[in-house]
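Form predicted on its own, single chain, as structure tokens, below.
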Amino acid sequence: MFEWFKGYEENRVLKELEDLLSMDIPYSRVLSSMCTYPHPIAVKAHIKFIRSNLGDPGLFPGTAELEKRLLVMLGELFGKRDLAGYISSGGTEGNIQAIRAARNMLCTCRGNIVVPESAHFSFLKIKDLLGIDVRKAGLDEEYRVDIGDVERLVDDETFAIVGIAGTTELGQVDDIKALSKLAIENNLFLHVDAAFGGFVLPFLNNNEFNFRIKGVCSLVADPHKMGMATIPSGAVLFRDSKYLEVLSVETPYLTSSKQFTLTGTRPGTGVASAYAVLKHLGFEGMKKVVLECMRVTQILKEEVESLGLEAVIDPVMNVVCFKCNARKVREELMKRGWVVSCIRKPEAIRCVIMPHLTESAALEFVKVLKNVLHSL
């Protein structure tokens, strides 16, 4: 008989859950994650909509209406009020769906796409899932995609090119305007991965990555990152509804006749939490959060550079990397309860300054880093 067959008292189950949760590292000492503690109103909204399933929207018309309202808000944020799309599980799903839509528009199972060398590893999954060739263009001296190399890699079987607005490693932003020009000239689908940058750049008065640029066909942005929504909450957005139509399959036993999402069951919690944060904070409130992260990022950069480490690039967003013996430094920081990640080109430790990392916490981290450097 299985150990759990007869069940346990609620308190015993909850105690076990609490013990396991206590093993997780608190965000307050994490500088490697692009996620953060959800905003308090996001948690409240999540709980209210915890039973909703947007995979069967006819049963949850209020939640479906909420998604429509959120899409309008995202359209206003990203330069096209009447865009099409849906709230997904995050950037990986969004990238898959965008490239799948681009491929399906051509009614082909072959072809290739060109992505930057800095593209997220989700494009490796896309290569495997869709059976297409994913070509990687090199980067320039500022770690942005080399437009000339993209142009060199484009051929008659290329159907899409990709730009990144907030690279995972450095937070760098590709020249989306130049990619747009190339896409228009070659009749290519242009997808922008703004999973991280989507909820940072507009609040830094940078809109040179979104639907305001004519050639951009699709864009992903994750509310569960700097949007402080609960996990999971992503957005995959298209300039035109025709891209959703080529993703649709018939769903005869649901309340809707067709479904264009990747997953079937789809929680309404991500919709509710993202909507609640944006509605509560507004543009100015979100801007205040982003600017505070940028302020702490600059403080961290200056303090770490005073220890003798060089920043790879000046921070474009709230991400900063420092050249060093990264794996050894990361290992020693981990022993002291602090978590950073590593990048390989160039070798450096990577710090993401999310809302949970206050100025005092950043300064505490610098003290620990100083001790680590002296011990090596």
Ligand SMILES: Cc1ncc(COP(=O)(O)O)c(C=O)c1O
Second form
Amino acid sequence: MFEWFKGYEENRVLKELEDLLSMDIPYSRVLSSMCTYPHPIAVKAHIKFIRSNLGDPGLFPGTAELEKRLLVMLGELFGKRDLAGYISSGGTEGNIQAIRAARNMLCTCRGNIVVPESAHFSFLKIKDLLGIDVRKAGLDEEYRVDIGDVERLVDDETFAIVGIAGTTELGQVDDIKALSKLAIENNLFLHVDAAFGGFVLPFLNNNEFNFRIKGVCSLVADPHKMGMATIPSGAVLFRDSKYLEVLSVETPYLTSSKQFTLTGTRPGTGVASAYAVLKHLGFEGMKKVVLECMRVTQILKEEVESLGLEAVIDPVMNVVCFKCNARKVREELMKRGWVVSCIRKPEAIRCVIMPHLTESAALEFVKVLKNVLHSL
Ligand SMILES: Cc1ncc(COP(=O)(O)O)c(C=O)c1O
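Return the structure block for the form predicted in complex with this ligand; the form predicted on its own was the one displayed.
What follows is the whole complex; the chain from before opens it.
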């Protein structure tokens, strides 16, 4: 018999949880994450919907209605009112589902897709899961996908191309219009990975990535990143409901007869928290949050450049990378309680300026970075 078989007092269990939770690093010193503290209204909404399961929507008609209302708002945000889609576990699931839909729709063969070299590692999972070839197109000098290279890699077996609106490493935005032209000319599915950028770019008045662009067939955007919803919350959106149809399986023992999601049991908390934040802050409130992140990003860029480190690109979004001996710098920052990540091409430290990073925290970070650079 194992020690825990008889169970423990609630307080003892909660104490253990608290102890372990206290080991987690507070976001206030984290510059490596694309997630943040959820907005207070997201937490309230999450708790209210804690028992909901959209895997069986007939049991939760209120939550299902909330998802419909959220999809309408997302349609308004991303340039087409009557989008099809659902709230997923995040960008990885969204990317998988989009490429799966494209494959099921356009291709009975193994086929291939062309993604930018800057694509998120979820495309490696897609390669493995779908057994397709994932071709990587090179980047131009500004780290956007090289359209000529995409064109060169497309062949008769290609069924989809991918553009990124907010790359994970640099926050760069590919030329989605040019990809759209290529997709339309070659009858290809165009998927836009806006997992991060989806809740940044519209508030910077940039709509050059969404369904307003004709060739865009699907788009992912994660409320659990800059949308300040609780984890997990990702939106996978399609121009047409036919793409959901090709993802469906029959579900004989549930309240619905078909299911097009990847997971079965599916929380309503991500729907409720994403909806609550958008509805409460509105477009204007979201814009304020994003503009503040951009302001702090600019301050950080100028301050770090004054220490002699060069930014890889001028920040397009609230991500900025600085060329340096990145692994060593990261290690030394970590010892001092600050977390950044590293990118390899070019070697640089990467800072994501999420809503939890205030101006004063950014300035404190710069002081610590200065000490680190002197110590090397
Ligand atoms: C551009 C992009 N796509 C997809 C993902 C994967 O998202 P998730 O970790 O929510 O599955 C990320 C994560 O950072 C991302 O930056």
